[in-house]
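Just one chain is shown here, as structure tokens, and it is the form predicted alone.
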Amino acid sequence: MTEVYKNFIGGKWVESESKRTFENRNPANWDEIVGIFPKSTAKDVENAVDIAKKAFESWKRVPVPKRGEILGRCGDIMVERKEELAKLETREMGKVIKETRGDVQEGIDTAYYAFGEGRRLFGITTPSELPDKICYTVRKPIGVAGLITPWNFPMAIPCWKVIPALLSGNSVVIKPASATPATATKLVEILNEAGIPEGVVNIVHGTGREVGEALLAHPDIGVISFTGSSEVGSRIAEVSGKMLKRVSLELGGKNAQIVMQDADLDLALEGVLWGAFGTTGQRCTATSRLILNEKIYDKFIEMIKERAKKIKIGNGLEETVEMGPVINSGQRDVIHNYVKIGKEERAKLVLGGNFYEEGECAKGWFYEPTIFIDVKSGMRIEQEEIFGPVLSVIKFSEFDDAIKIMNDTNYGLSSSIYTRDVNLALKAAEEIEAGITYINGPTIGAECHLPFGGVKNTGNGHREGGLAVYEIFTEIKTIYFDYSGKLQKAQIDTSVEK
């Protein structure tokens, strides 16, 4: 029997005011309905925000270490339910079970990191310029946080947002992606079981047009955190900016891997295969460009073609499958259209470029691993985010040319270089315009205790992960404590006083 899900508002599971619903289906087998969800409206958002605002008043007074203990219990429960959560995520998102286990593990790591951070959450203590005076800072929560999460990491990214927002003392209203709402709902169940008070965590399902826009427009939402496309991010910045909301945007990428002539080619091969075709290319950090030195260009292309041909495609619940489907038919059509564009631009298609519909895969939205060579800088397939298993290969002669190609996009999220030359590695780390650079590693693979985010059109300067995420969800308060017993005039020139 298909599970019917509800919104979670004020500690209760409730239907949408609209009574409308939508289906969540398995992209590997579109006949399978994973769940039925409420198609909510602005009224549901208003109800959730009103309750979250009231709950915030008591939650913000809970000592931070106590908040951390609750989030630590959340991590414990996720450990116990890891396999169940991973299988659900594979069913609703499609990526292979080994990857969804990793996705859940990232959520677990984030919860445990917050548990530890609950006994730190440091401010700054600094000397005053005046005698008998103490200066220090503390972090204060903002209020109600509106969290809008994507479909490609249905557990990790909600955890990246929800958990630090809660540790900081905010209450939250979550709008998960309509394509993957079930995993986020299970996270809310776990947070409730762990002991988060009623009203502090709320989830409202529905479309960006109705639920997302209502979150942006609501005057009692103090901070918006969004992960998704640059186009939607621009809209969020525009609407929220008029209301002076805090906004964190983690947006697109057009990430590249450079391979120098001295690189370990076998290692570089494994890196680009994982970076380009892991998660079926549906990562903001996916390797969508491969920048090859001319001296190893032909050899490396043959290596990657031979290995990519052997990638096993299928239902991600099968342990031996290496690549699952794309999220839905619309996204598969977007990918296929970019393949047509690549051909029109006269890039050379050497692998893939078609729907994959063998056997049971005919029931889902599968696409072949696809490789274009002889791609030139400025081609659309080299510049625009495709979000699928399509790799563009570009040739270069000198190191400086590779860096120029790397940086010549509107994005700047992740990057990679394979070389044995430590001087070139350090120079690349210095000159690549990206928020993340890997040396002898693929462009994908974030760790929860380090900052994650990018430059240029990849975001608006904030970083998720590590200590940096707490900059999003807290206000800094500076406190001056004067125990001199007299008026002391700071920022007054006293050098001429008698």
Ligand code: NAD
Second form
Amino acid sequence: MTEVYKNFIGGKWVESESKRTFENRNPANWDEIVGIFPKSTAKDVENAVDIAKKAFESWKRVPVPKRGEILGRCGDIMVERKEELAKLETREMGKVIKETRGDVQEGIDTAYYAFGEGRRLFGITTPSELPDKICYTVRKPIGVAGLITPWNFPMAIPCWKVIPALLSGNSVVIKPASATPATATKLVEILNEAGIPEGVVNIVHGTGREVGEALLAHPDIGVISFTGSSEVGSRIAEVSGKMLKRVSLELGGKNAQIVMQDADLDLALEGVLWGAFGTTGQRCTATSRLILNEKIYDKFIEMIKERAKKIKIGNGLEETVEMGPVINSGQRDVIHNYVKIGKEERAKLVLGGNFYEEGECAKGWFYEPTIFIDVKSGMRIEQEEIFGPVLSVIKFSEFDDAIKIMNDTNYGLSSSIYTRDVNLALKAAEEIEAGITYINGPTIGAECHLPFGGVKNTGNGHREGGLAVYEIFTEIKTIYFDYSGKLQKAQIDTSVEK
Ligand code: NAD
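Same protein, the form predicted together with this ligand this time rather than the form predicted alone?
So here's everything in the complex, that chain up top.
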């Protein structure tokens, strides 16, 4: 059944002023249209921002614990609708139902975290250098937040942005990826049902070029929070930089798992399979490189090949399916082109490397789990984000070499090491250049109450998740309260006056 979706502006579901629409299709079955969405314009963005700006004036005055209660209700509604939301998400994004349930759960956890944070949102209180004077800070909202999201976590990523932005007292305009606009629209529906006042939450569907650019360029958007590719991130930084807007960028990754010779190999195997082929490799934190010690190299490669070739591929709505399709034909072509590049670079293809078109899968965009071995540091398949089920295996002999290979990329999001040597584990945590390091766990699996983000080209220094995300969505205000009843001078050398 095809649902017709609209923009949500000023508490009302409205069409685009263009009257044009676009379709969203199921990547597991391209014949199935999941939804029809308004193809919006800069004018729609302008309407949404104008309304959000007005709504901000009263929302910012709602006490933070009250805002938190509304967001807590949003979590409750998501709990009730979890299965329906997960199924919709699998239909529009393709990942398997266990993962989309997890994606919705991440949204629920984020909402409940915000519910609690509403009773804290701490500033600091600190002594003054002068008598009879106190100093403290409070967190103030910024204004209208522009939130631009990718397609690979259609519920979790919008929640990671919308929920803390709202708790902080901002109003928001969301532009979800046009490949997965339905789930984000359901989130807006839920926020509305939970009691967010009219005009505080708005969603405008459409392309990055039209809707995304209009959001960026709008002078009344005070903060942009973007998750997506490094190319688009760089464009966003450029425009926002010129306009002196606050901007938070969560971008690509080229994550690796190191396996030392002393590791529990069965555990390391589970980790790399989940990290490389979970979500069909379409996670910013996906394990796209395996850095493997020479002493266990041949044995471990045999172990992965054996297991990876048994991964059950298919429509993610079937409970037993382990790997769904990639998002669309364009992305499948990108992946296939990287496989071609890998062969040209003389890496050795030992598994996969082709479209997967068995039975019903011929109707969608499936790709085989793919493994290259004997990959050398510096090859393109070792350096560039592929965003698909392709694993590159690189051999090393000494621990320091493994760290060097790990760090020798332009990205720095997630990383992992499997070892039983506690000293090496801690040394790796110290030496690896990444925002996240897992010890004896795969590169994927963030928890919403911890900071999430990366170094180098993975971002611009901000972190989502936990308390860290409130740095993005609040302004710090410093208050000096002098109750001495006389002029007291700070920043003056009082020794001269004595
Ligand atoms: P993308 O950069 O193509 O698109 C992301 C969003 O930006 C979409 O909503 C798109 O419409 C919009 N957009 C495109 N051009 C724009 C422009 N000129 N101005 C404003 N908005 C514009 O990314 P994608 O293909 O949707 O997602 C995959 C990428 O996201 C990968 O690189 C992945 O690593 C990254 N990602 C990063 C994280 C993280 O937290 N670091 C998480 C998930 C995904």
